[in-house]
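Here's a solo chain for you in structure tokens, the form predicted alone.
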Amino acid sequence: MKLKLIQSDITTIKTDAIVNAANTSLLGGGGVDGAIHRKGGTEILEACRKIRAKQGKCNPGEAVITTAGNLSAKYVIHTVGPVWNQGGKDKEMLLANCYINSLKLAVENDIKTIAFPNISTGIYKFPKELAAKIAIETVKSFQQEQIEEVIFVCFDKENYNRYDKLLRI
């Protein structure tokens, strides 16, 4: 599995799947979630409503998959990151589960290329350095040859530099 790092807007990435840093409602919000819902259009929202009707909300660490609507990707994998608050090992495990469960869905849906944003580091206030370390270590330890490329997409230069440094170690 090849790892790639870019600084960009995840909604513009052409891959089999992009990952959405969703909230538990799956109905859109701010940040990455809002951008994906806005650019992807109503198809994504309708697919999320169907998932909610079937299973209810999506809990932290879990992931679900929908169409990508008007986006360049084929699918959107929605995962709910943990809110940091006081932190702790349980929050770290929940964040790792976001990556693991997203990658498992990718394998189940024959996805070869997948792009991840910086999950939980915005309004959920997960420490950015720790979140980057968890993201990279979790993806590297996921042994699945079906996935050909994982792209870490950083919206800003600060996160890009952080990931770049960790990927070089």
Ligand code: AR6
The other form holds:
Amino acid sequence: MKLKLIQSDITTIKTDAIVNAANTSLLGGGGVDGAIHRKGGTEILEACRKIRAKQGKCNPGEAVITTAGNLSAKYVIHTVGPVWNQGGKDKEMLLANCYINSLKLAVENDIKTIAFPNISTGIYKFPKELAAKIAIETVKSFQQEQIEEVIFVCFDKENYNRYDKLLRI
Ligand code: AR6
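Compare with the form predicted alone: the form predicted in complex with the named molecule:
Then the entire complex follows, led off by the chain already shown.
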């Protein structure tokens, strides 16, 4: 499994799957979630509504998969990051679960390339350095030959530089 780092808007990425930093409602929001639904179109929202009707809300750390609508990717994997709030080990575990459960869904759906945003580090205020460490360690320890490439997509230069440094260690 190859790890790649880029600074970009995740809605432009042509991987088998892109990951969305969603909320428990699965029905859209701001940040990367808003961008994915805006560009991906109503097909994604419709698919999310069906999942909601079937299973109810999506809990933090869990993930679901839908079409990518009008986006270049084939699928969107929606995962719900933890809200940092007071922080704590449980929040760290939930963030790791976002990466693990997204990768598990990728394997189940024969996805070979997957792109992750910096889950929870925007509106949910997870400390960026800790989030980057958890993201990299969790992906690295997910041993799965079927996934060929995992791309960390950083929106801003600051996070890109942070990942770049951590990936060299
Ligand atoms: N491409 C890549 N990364 C992006 C993009 C983009 N187009 N837009 C923002 N980011 P956030 P969260 C980065 O707030 O903290 C939504 O309302 C951003 O710079 O999108 O998990 C949901 O519905 C940051 O580093 O997600 C939830 O309610 C990272 O993506 C809530 O926000 C995550 O920021 C989730 O909050």
